[in-house]
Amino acid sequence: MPFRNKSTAISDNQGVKVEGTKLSAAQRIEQALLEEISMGVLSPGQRLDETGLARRFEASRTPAREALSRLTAQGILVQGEKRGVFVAEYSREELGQIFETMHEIEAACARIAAQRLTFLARSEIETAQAACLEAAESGDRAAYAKANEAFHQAIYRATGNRYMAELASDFRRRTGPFRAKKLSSPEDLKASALGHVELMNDIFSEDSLAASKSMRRHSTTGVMQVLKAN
């Protein structure tokens, strides 16, 4: 995400400074699309084209094409039978299998996070949860989606295992548009934020079994809501 620094502004075709790292135009487009997909701004089955993206991001078609290719390789987007790339959509059975896999990975993340919890990891989880509660209280869906993502990502990072964190993150990206549908009202946001409390406390207890069971309960509740909404 962009932040203010003393760097000189760089044109879109050259890349921009993001969190101290220079992103190419293709990476910037890819990052923006990932965020919009995970928040449900882009819906399953929605078509994306490089010409429209190039115009929107004030870049050439080459980086737009590269961003679409990267997301297609990750399974976030799929190539249509005719021309065009689309946000991936799944049958109810496929969606259930994807969430089943994600369910197991997240439970493992919670278990390992409880075993390896550091002061920094705890602080990141607490900060993300505070943002979740604030966004839920104000009824801000977009802010809640970002804070909720940060909460889960903080748990993944707390494992100290980047491969597991990357795998868990991949499934969150895939399921983003579907998860977004279950957070349609202020009441949904508050229920989701409160659902984090037990999970967070069990991870902080450093009881790995309790943390794993808590994540399973949290994930199961979420999956049932997603399947109902979709």
Second form
Protein chains: 2
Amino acid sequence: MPFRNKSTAISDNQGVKVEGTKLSAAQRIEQALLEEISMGVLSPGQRLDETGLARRFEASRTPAREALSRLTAQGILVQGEKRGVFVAEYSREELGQIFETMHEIEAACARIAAQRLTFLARSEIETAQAACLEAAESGDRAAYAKANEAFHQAIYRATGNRYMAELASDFRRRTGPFRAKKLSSPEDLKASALGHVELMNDIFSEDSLAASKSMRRHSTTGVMQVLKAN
Amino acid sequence: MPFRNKSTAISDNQGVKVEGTKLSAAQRIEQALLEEISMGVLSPGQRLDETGLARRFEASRTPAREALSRLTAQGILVQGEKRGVFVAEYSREELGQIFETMHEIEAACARIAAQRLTFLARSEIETAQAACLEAAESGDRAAYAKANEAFHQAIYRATGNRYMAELASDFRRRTGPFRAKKLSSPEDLKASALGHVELMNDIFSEDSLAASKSMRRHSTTGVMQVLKAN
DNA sequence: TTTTCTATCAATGTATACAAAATAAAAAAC
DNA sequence: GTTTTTTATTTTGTATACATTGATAGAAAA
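Hand over the structure of the form predicted in complex with the DNA; the form predicted alone is what we had up.
Expanding to the full complex; the earlier chain stays at the top.
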């Protein structure tokens, strides 16, 4: 969805810490599926049926159905021509368009971030980047993925625009399954981390044009890898 | 949602003609609510409860609940701190952020459209603009609103990127309630139509930078009016 | 008069039953 | 053996009943 509301953001364990409130079964299932999809446990094209989910999560069909319905409303799942809903899968053409869109959004984030940079935001970005570098040098892929995520999120937040940030996060989450396999070799990690440095400097220079261009360059390389592999 | 899937797009009577398949009760309710919200029949802050909807649409609570759930998943409705879900309403601050985001997306559309302009797209934009001018000169507000919508949609489509276009459409639909009241006087209509001309020319010039700047200028004026009034 | 506690009520969350629709499977016809 | 038709099974859509939780009003106490 283009921009999300507070409650969704709260029920969303993306960045924000989940509060102690016990979730409903429907929310539990929705979040679990979201997690599995963005982590690539459920791969594109995988079928999900209500009864199966109900059994798996030890609940009745009603909450399972609600979770599926909400996820399809968000476009994360699609209902195919056959019965059942599926994890969305895209053609190369569609993937290209999706990444182009994400690309534009990220560039906009970088531009706005460059215009409005606060000390706090700057330090968050720097911290995340430090973690990226460290992970890249030790060749720890999992750690790098995590740190890279934090780096991007920090830039999104640096816009000071919650809706912009959430939009970018959404795209990032949704393209997760297609970016997941990449970033394999230690060289890739280092290259990515170096790209961050350039991007970061452009944002910190408060030159919004340079920042957006830099973000474009940065994400383009990622997209090319994805499209090559799909 | 950032990008929508085919099925959602089909069940969406926005531009695309709805096919003859009989909708489920849940879909019927969802669409009706969506329509009423974007048309301003339901205003921000309005409460919606399952039982009431069920009665109104002569169905049981289950499909009513599903519709509400899907709409909240899309961020169109929010569940407040009290019980019940509400049509999303935003503070001036939030509205500003939302419009800024839409702004960026529209600018990106203009830029891409300028890069990839096809004959067909160009003619669609021109047709819509002609309708805008005509409506503006006759001072017909309803007609102008319709033509203006078509003009913007034509630009979105001109990107050749379905996801980009749907994203922009979503934002446009969601900000509808806040833009609805504006564009009152005949002078406003003419001013808006003139703004279109400039924007259109920049897109047709295939100068992507000029096009995006022009779009920014164009939508900025609208935003200012909205923020003044809210 | 104000505050707090409790009881009541209303609305949500979940389970289950049933109906309708679609797909798969089996049987019959060619 | 292939195609068509019929039957069976699975799955979705809807209704309804029940449980649970949050809100609210009224009573009791300060």
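Residue numbers count along the first chain shown, from 1. Keep in mind it's a predicted model, so treat the numbers as computed, not measured.
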| query | finding |
| --- | --- |
| Rigid part versus rigid part between the two forms; hinge residue out of Ser91, Phe119, Pro44, Val41 | Ser91 |
| Rotation (degrees) of the smaller of two rigid parts between the two forms, from C-alpha fits | 18 |
